[in-house]
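In the form predicted alone, a lone chain appears below as structure tokens.
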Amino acid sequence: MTTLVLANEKGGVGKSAIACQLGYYFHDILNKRVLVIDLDHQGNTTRSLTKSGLATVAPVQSHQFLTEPITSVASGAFVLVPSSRELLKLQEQKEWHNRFATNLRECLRAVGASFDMAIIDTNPNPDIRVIAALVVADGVLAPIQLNQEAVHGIGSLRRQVVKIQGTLNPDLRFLGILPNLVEATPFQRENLTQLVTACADLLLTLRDGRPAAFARRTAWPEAQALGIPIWKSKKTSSRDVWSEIRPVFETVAASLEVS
């Protein structure tokens, strides 16, 4: 089982929407058995995937993957381990942090034979949930909005990834920064140009050499609200958005050697 983590220390970057659509992509387009784990107490991924009816909701909650030796989840080809408010209590239990990371690794090993792909959506504040997810991950993708706060957050996340690569998970791959919600304004275009210039080696890059990015489109929140893959929306605009999204998702899959 290959494990991908979505992470960014700044909230509101569209991370959960990307996690949901990636889950749909790996399951529906690539025909993979997918496990989605929502470690964000806000539960945006949980709400959208639950509403979709496409995912089987596991009887265990995501905090239990950290606090208990879970050995099985619901059977199915597309399974969601939902968020819970109990996640907020984990940071207070510092003496158990090593055990939380170990539990998550052991849980994923226990269920790994049942799935091809695990996608973990994380919370914006860099606590034990994010660290534990990075410890067990094969790759990490960092959605970002084009503002200074998000850029600074990526620098901190990258340092954390490097630290974990050097100590706890040498196989962890930083797939790159993925600018999201990019607006067609001179200010945003300038910000994107500056990001490409300053962080070219950190950007997720498409097969044709262009930096990957998602424009701000109404199709994203509409798909999330309906709980559907964007490519299954009946709106023409959604089909146009899917033509922009697909090469990015193909790049992510190729980076993880999932086909």
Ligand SMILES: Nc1ncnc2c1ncn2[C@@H]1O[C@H](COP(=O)(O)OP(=O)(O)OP(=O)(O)O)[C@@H](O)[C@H]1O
Second form
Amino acid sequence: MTTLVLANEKGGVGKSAIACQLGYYFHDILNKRVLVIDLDHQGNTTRSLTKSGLATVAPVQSHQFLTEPITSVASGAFVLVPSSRELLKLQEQKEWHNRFATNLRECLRAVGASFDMAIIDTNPNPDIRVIAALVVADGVLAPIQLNQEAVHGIGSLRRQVVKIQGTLNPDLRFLGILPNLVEATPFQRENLTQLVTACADLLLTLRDGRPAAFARRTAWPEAQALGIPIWKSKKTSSRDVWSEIRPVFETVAASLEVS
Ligand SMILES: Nc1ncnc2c1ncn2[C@@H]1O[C@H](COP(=O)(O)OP(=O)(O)OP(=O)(O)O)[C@@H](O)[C@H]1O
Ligand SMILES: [Mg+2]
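May I ask for the structure of the form predicted together with the named molecule now, the form predicted alone having been displayed?
Complete assembly follows, chain above in first position.
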């Protein structure tokens, strides 16, 4: 099983929407067995995937993956380990932090034979949940929004990833920054140009060499609210959105060697 984490301490950058749509993509298009773990107490991924009816909701909650030696989830080719409010209590239990990361690793190892792909959605604000996810992951993808604050904020995630690569998880791969909610304004275009110039090596890059990015499109919140894969939406505009998403998801799958 290959594990991908969606992380960025900025809120509202698309971590959950991309986690859900990637989950559908790996399951529906690549025919992979997918486990989605929602480590965000806000539960946006849990709400959307539950609404979809496509994922089996596991009887265990995601905080238990950190606090207990869970050895099985639910049978099914697309399983959601849902969010809970208990996740909020983990940060204060400092003496257990190492154990939380170890438990998560052991839980994933135990259920790993039943899935090809695990996708972990994380909360904004870097805490033990995000650190534990990075410690156990094979890859991390960082959606951002193109404003100066968010672009500067990516530095701290990058530093955290480098630190974890140097200590607890040398195999962790930084797949890249993925600009999302990009608008066709001169300001945003300028920010994207600056980003490409300043940190081209940190951007997720498509096979044709272009930096990956998603435009702001209403198809995203609509699909998330309905709990559907964007490519299953009946709206004709969704077809254009899907043609924008597909090469990016293909790049993510290829980077993780899951295809
Ligand atoms: N490309 C896009 N175009 C338009 N809306 C988008 C796009 N990507 C995400 N959204 C919407 O933006 C909102 C915020 O996205 P999302 O909840 O995925 O962000 P997040 O990073 O998970 O936020 P948080 O850090 O609070 O968990 C959601 O309503 C989502 O559907
Ligand atoms: Mg979220």
